[in-house]
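In the block that follows, a single chain appears as structure tokens, in the form predicted alone.
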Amino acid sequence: MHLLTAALQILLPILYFGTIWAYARAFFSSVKEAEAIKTPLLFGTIACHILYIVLRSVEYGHPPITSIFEILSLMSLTVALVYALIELKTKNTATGYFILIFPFFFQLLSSLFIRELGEIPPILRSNLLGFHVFSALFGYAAITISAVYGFLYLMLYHDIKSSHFSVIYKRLPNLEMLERMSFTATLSGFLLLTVAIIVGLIWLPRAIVDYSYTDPKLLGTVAIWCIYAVGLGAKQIAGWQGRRIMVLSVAGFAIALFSMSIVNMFFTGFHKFY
């Protein structure tokens, strides 16, 4: 077993690699044959990607959530998953490559310096914790991808405006499919999110004697679902759309990977990464 989960650890990073490549040759150069594989090929990837997931889970015990470069490894996953069922939906593949740029350098990463710690503490073998994880990197991973759109949207938004009519104004699905794009993976997030603060709550209490409901990192994914709230309901009360909402979309995301960065490996107390 340990030997399958070594030899994907390495594969992992080369198979995302050439999914990108894929998606990039046939959006920017349109070569039928990239074409044809691409989707073919990220469903591979994200079979091969579960795979190491469970191996290492089953051969060290716990969930794989103990360090940054583990998480990175859950993000890579998440990202692309989201991705692959917005694309089953929408059946529009033209941004693979913008959104699978992600789970390549996360899973890179991980791959290169993902270590498995000497003791692993026992609040982290707790799979309850494990499921409130993967809820928050779901929803994480459909608020990345919201904002990729989000950009996407503005970039397509300006070329249309300059009348500068480039590669992205011909390849991109026009704006009307962004917006509801970005909009699947923000209301994804947004009930993710939520699943998440609520699983979180309930385990808090029963796990950690001296938590804190001031803890950095849990206002910061509060604030983040706020942040999302107030969209959502201001595109179905007040019937915002268009840019407000994509710079909103691209404003949550930015909150959020401040929190998953900055103010979880330096403000936080027991939502740090061991």
Second form
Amino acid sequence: MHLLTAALQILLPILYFGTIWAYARAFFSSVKEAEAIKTPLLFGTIACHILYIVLRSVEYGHPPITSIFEILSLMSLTVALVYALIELKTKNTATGYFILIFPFFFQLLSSLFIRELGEIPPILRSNLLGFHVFSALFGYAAITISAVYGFLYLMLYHDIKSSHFSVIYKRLPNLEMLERMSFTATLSGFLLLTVAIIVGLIWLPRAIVDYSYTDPKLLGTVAIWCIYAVGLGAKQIAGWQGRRIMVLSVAGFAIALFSMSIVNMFFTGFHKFY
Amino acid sequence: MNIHCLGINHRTAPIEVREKLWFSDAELPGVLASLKEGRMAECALVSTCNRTELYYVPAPGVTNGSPLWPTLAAKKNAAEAFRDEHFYSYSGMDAVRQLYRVVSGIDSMVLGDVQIINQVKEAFACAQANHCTGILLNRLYNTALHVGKRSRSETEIGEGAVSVSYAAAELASKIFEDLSRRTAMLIGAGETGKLTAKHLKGRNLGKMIFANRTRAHAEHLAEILGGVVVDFERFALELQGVDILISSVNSNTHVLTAPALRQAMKSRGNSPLFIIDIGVPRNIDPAANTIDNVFLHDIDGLNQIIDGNLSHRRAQTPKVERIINEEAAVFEQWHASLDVSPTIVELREAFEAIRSEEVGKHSHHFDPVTSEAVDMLTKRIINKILHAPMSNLKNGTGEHASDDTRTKVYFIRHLFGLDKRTHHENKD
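Structure of the form predicted in complex with its partner chain, given the form predicted alone:
Below is the entire complex, every chain and molecule, led by the chain shown above.
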């Protein structure tokens, strides 16, 4: 089993690279063979990734949430999985290249630096924590995808406005669909983050004695949640649509990325386990 | 190869000449029948607004010496309108390639024209229905359709809009997901505006509104295309419920200014508005394009799309030529297979293969001497069976088979499945 896990650890970045290569060839050069293999390749890669996560969890006796590189691998899987679901639902395969770049880099970093910790703190073996982490990761994966769709929307918007009809114009789906895909991803991300926060708040007093509600990561997550709540409110109540709401989606993701990077780099708190 | 093509098209003759040789669907059966009766074994006539082409196989004994176009022109009583240089003719594989070029769209006035496949289909269907085609033209037609399909599926020769109205409709589909939930308004009544409205309707547009300074014109359009009419003076107020505005008005001033549009956008909750300004001078204030969610495109912007698409289609031409060469080689090979000698050899090989397989299966029942006798006996039987048909096929044929002999060869190949056998061997 150890051998298979080790092989998958090496194989996964290669598979993700192969997948984004196929999506890129299909998008930019309309290569028919790439068009035909890209989706099966994605599903094959996801299946290998799920197998890798399961094998690793069984082998080490805990969910893969004990180090930043295990989390990166999970993040990679969740982004790929959420994208695959969107592709299945919308039947649109044109945007894969722009999204699957993220799982490739996440998994590459994970495969290069992942190490099993000598001793796992008992706190990280909790199933409730596992649920909290999974829902948070799926939430972040969804808002990442939402931001990518937002970004693609803005590129296509610019192309159409300026009569600059590049490959982006030719291959991407229409503006309305991109907006809908971004909105669906945002809504899913927001709901998952809500679940993650609620589960986290239930788990917190049970697991940690000296917890604090002013923990930087907790505050950062709540701030991100508030930004998305305002954005969704602007769309649903104030009727924002088109470019403005897409700018908000990209900006929300940039703020989330920035604030989480700052919190992880410069602050310490109970929410840091490794 | 005894296939020929005589044609006139947009490159060799102006429209006023071409139109004199255009045959309607009703005329075709009569023309084909009279052509076949005179000097042709097979014939099919492709007649569109940009070309008239006759594909034919001369009747036995008829040489292809004298020009054929006067005969064709005589069918329209217009021989005096034409000159030799209006026509082109191809023979053999050049004629085959010409039909392949036509059907793939690379010989069309609008490069990559998608309608031509159906036009060729209809032309040959008419020829078949009137018993004017035989082995050669049937094969030519089937392979030409295959070339047309391959050109469309393996290249992008037919991709992208190449007319202003189509480009506008395509652009609308890049903004809106489902046009059946959208409303378009046409102000003015220019020809391109009408065509754009028609294309949008073709894409399942939800609702159409017409406004014109002369209300009767708008009512006429609404009757033809389906939709409702509003007073021209009220069109700006209607923008609240409109997603696509097509403007084609004769006016020296802007019929819609940027401030007015900004106001209208507020009333419509800032939802995307696509404006196609086909008017010259422009009808819509160009500053409107700076407003969020307003996509304003004038005639230059649309022409830019067309130029881009045409140059993309031109870049696809070598790929299409490659397909044509591949299929032409297959056709040539098929035609060569209709010669007598290779067919005799293949038929002998096919019979010999069956004989040796069956003898081999049962050889263990015999001792070596008997086995040799069985081998000799079965070979003699095969030779005797094949002797009469082989002699009849060989009789009267020179190096190249006549059309009558080719027909016999064709049926022999078909009956004994020689083409399939050759195909399998080539694959192996």
